[in-house]
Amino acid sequence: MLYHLLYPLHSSLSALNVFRYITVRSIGGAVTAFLLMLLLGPWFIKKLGQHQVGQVVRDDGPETHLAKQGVPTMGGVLILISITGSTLLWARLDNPLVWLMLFVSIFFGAIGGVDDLQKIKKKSSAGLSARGKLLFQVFGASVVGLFVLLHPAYDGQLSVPFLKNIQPDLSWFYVVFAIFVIVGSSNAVNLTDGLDGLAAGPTVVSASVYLVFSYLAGHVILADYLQIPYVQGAGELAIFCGAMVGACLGFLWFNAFPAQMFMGDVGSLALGGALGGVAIIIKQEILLAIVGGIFVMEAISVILQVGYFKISKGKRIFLMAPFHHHFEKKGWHESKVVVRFWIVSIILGLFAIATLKLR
């Protein structure tokens, strides 16, 4: 919005020329989203408490989590408000990729919101049915997959980190692949959201990395030099990613141990869906498995645990899944688990950026 209002006046006031730069607007988006979270957070927490929108804790979870019962949840609503408001303020609104990402975030957030409300209403950790939730997620993800495949500027090719000359063409199967990436990412972040600050921290790292890749993918000269796919208009997604970074940092202000507010499924499903959506749109799909390694590890730990439990008729690989609960059961303090997972996430983020030059 600011671009459309102020940049046309740059001929009269040269200082307004800064609004043409994606880097400036990305920083503006991040700072705005952070400040929105910081300013609205106390009021939002108070309102959640007044309406008894509190966390429902699993009976079979770690004993230390019983104290979290009733802590205000659905903070993801404020995250979405901050991301959406900041993106609309700083991004170019004539870019369809921006609107597509806002759709993905809000749509997946709505799925999580309904799930959260069901849990609160039933006072149970069971919300929407797994089948119903998956059906809606597949629909939302298929919109992105079809957009990419049908848009004349895109194709069904994959970008493979380290092997930039190898770009397998999936053709129509790319839609199925896009659904897998986006739905998988959404659910993986949701599974990770089990400790104070655990999901928000790696999301900050992942969104920061995709901010860099979005900017590069939208710059024809840099994309050609780095041998990554050039995607016209992708640079504007750097503003969206910046808003994600700022909103999650602001959320961490209230979600750090001991948490005053949880994001709920409305936040985790939206953030995961957004990361998967950006990865698909800028053609850096496989990279998400690297930069989002923490999310991948958490999801795999659940799959292995459930699969082995059924095959072995009651035996377990981990003391408890998702993986972060395993360390809690081993006696690690919640904060130690979270900070060490953050450290791993940062290392993976740096490694993902290194793939720009590693071939």
Given for the second form:
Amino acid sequence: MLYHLLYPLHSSLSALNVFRYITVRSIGGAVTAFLLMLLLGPWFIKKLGQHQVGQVVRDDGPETHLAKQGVPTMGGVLILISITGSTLLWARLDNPLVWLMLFVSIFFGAIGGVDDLQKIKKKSSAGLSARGKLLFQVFGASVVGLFVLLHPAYDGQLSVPFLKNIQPDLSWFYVVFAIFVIVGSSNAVNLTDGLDGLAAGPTVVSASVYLVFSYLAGHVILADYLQIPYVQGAGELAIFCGAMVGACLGFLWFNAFPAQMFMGDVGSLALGGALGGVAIIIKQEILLAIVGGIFVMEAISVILQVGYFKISKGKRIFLMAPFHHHFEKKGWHESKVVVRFWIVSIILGLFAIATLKLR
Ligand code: 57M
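I would like to compare: after the form predicted alone, may I see the structure of the form predicted in complex with Muraymycin D2?
Time for the whole complex; same chain goes first.
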């Protein structure tokens, strides 16, 4: 919005030229979202408490989690408000990619929000049915699928990190792949969100990396130089990613151990869906498995554990899945697990950036 309001005045006041730059607006987006979280956080936590929007904690998990009963949840609503408000303020509103990403995050957030409200109302850890949730997620991701199907820039080719000359052509199957990436990413972040700061930290890292890649993908000269796919208008998604970084850092302020609020499914499904959406739109799909390696690892731990549990009729690979519970059960303090997962996430993020030059 600021671009449309202030940039046209640059001929009278040359300082307003800065609103042309994506770099400046991305930083503006991050700082605004962060401040929104910080300023509204205490009021929001109080409101959640007054309306008894508290977490229902399962009693079959690590014992330390029983103390978390009643911690205000659905902080994801504030994350979504900060991301949306900040993006609307700093991004160009004539860019369809920005609106598509806002739609994806709000739609996935709404699915999670309904789930959270049902759990709170029933005072149980069971909300929407898994099938119902998946159906809505597939529907939301199909909107992106339809976009890439109809948009001439998306030809079904995949970008493979390190192997820039190999671009497998998925043809029409790319749409199914896109839906899989978005739904998978949304659920993987959701599974990861089980310890204070565990989902928000790696999301900050992933969104930061995608901020850089969005900027480069939208820059015709840099994209060509680095041999990454050029996507017209993708640069504006750097502002959306910046808003995600700022909002998650602001959320971490309150979610750091011991958490004053949880994000709820409204936050985790939205953030995961948004990361998957950006990965598809800027054509850096496979990179998500590297940048979001923590989310992938958590999801795989659940698949392996549940699969083995069924085949072996009750035996387990990990002490408990998702993976983070395994370390808690081994006696690691929650904060130790979280910080170590962050370290791995940062290393993976740096590795992802390195793919720009390595091949
Ligand atoms: C939701 N939700 C947290 C909070 C957060 C198939 C199965 C493995 C699924 C999995 C599952 O349901 N995962 C997704 C995880 C919950 O947090 C809420 O949910 C939101 C995210 N969706 O924002 O609102 C609890 O997580 C803790 N938490 C924090 N800090 C945070 O910042 O401490 C969350 C955020 C909160 C709080 O305790 O109550 C969750 O874990 O429930 N299921 C599981 O994760 C369960 N695993 C399991 O049953 N494993 C089995 C195998 C055979 C499937 C096994 O390994 O034996 C575990 N979850 C819990 N207890 N709580 C185990 C039992």
